[in-house]
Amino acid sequence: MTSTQVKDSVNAADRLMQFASGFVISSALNAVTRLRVADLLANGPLTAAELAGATSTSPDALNRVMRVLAGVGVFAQPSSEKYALNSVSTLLRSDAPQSLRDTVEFFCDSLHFECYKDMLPSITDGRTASEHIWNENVFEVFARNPEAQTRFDNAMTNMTGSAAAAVAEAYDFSGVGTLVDVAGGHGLLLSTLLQRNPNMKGILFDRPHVVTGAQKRINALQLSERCRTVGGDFFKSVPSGDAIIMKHIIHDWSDEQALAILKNCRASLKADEGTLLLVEMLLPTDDQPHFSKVLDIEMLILPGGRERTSDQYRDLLHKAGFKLYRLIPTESPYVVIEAR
């Protein structure tokens, strides 16, 4: 074996072990995110002992955790036991403009570790880990676990934060009288669009216990005269409007379930006039890295949905009575899928 072959073999082994031990990084991220370490570093570098004092943790243990995270590029390490923010860990700050703190806390939480501890049963029969472990859909698990529901809701709002402005910039809503945000969570997307379009009205539709949390945002932004909340079940019906928008909703469901939701949307829109907007990531068909491929596994393991290619969305929309009109890229990983 040549020296080049030996080097390639060592590099391959190193990469493989990084992949195999990925759960270590996820668990470490979970811990430092819950400790709000990034917020503590906002004013400059601190030693592990200083961070430990502020978080009531072991200086030695915290130093070792910070060291491994710095080693993979999450934090900077200007000296042996001193740590600082970099472009990655800045996103863990709760006050960062594009903060992903809540998203990271959700993705690295104990529920995910429980669901991902053994993927083989889901690969074998296609059922979600939630069904295997708790014998129910993950949304039912959230509903009876307030802490998990809160983490999920916060993460969805957090992820929407990076997409809302991009969607508002990419799509012209000026001709929409009333926009219905189906499964709109705490209302960040809809409130952003209403602020950008002062002549538009909005309806935020989600499960009753979810829309309660959205009312606070609507009131705080003084949008209550233009936006109302409606609680319900999109498998039964959705409110009527001139246009319906759904961000990262259809990907949660199987084709059969997604079709049921889309048909209810079709029934609520005026014939030949209404517009449907899906804000989703499009699954590429090549072998290049893309976060939608990771999300596709998240859909397999948790809710039972899937990420889709543009052709798969086209076919699904056609079956529901829509025609895919155009795909509008945004300054984010999301695409606005416009159907009529």
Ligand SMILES: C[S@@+](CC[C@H](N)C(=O)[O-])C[C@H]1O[C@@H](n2cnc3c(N)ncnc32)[C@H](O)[C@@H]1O
Second form
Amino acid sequence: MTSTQVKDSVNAADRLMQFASGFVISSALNAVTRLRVADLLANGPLTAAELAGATSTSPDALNRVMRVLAGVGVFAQPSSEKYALNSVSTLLRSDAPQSLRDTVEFFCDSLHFECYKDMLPSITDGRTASEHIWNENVFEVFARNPEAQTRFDNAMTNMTGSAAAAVAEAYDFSGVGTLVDVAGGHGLLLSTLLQRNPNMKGILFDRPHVVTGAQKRINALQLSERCRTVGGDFFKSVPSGDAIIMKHIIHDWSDEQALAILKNCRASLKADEGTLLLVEMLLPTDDQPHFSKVLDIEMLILPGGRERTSDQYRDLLHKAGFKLYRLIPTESPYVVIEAR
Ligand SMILES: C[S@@+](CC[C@H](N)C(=O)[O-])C[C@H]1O[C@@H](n2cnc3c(N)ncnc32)[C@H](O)[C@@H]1O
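Having seen the form predicted alone, can you show the form predicted together with the ligand?
Next comes the full complex, this chain leading.
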């Protein structure tokens, strides 16, 4: 073996072991996020002992956790036991403009560890881990477990944080009378769009126990005159409007289930030329890293959906009686798929 070959194989081994031990980083991230360590570092670097004092944890154990996270670039380590925020951990701050705190807390939670402990059953028969473990769809699992439901709803709102303004910028809603946000969660996207478009009315639709969580935001933003909430099941019907928007919904479901939802949307649009807007990530067809490829596995393991390429969306929309009209990029990882 030449020295270059030895170096390559050491690098390859390092990379492989980094991937194989990825759960260590996920679990460490989960712990420091729950301990709000990033908020504690907001005013400057602290030692592990100071952080441990503020979080009632073991100074030695917390130092080791911070050290491994600093080693992969999550925190800065200005001296041997002192830690500071960098651009990555700033995103764990509760008050950061693009905070991902709630998203990280959800992605690294115990439900995920349970679901991901063995992917083989899902790879073997294509059924979700949720069905294998609990014999039901993950949305039913959330509904039975208020803590998991809250973590999920907060994560969705958190992820929508960066997308809402980008969608408002990218798409012209000025001609829309009533916009229905189908499965709009806690209403961050719809309320942002209503604030930016003062003549538009909105209907926020989701499952009854979810939609109640949106009322506080609607009232606080003084949108209750223009926005009402409706609880229901999109496999049965969706409320009627001039345009429908669905963010991160079609990707949750198989082609067959997605078609059922899209057909209900088509039936409820007021005019034949009514507009359907899907806000989704597009799966690239090359071999480059892209978060949609990770999200695609999340869809396989949790709800049973999939990420799709633009051609797959075109095909699905066509089968539901829509024509894909435009793909509108946004200043976020999402595109707006406009169909009529
Ligand atoms: C991935 S989240 C997206 C939420 C929101 N659109 C966003 O992007 O923040 C999926 C949403 O679908 C809702 N949902 C799941 N099953 C549903 C059903 N049968 N009828 C209506 N909504 C449903 C969930 O409650 C959840 O809010």
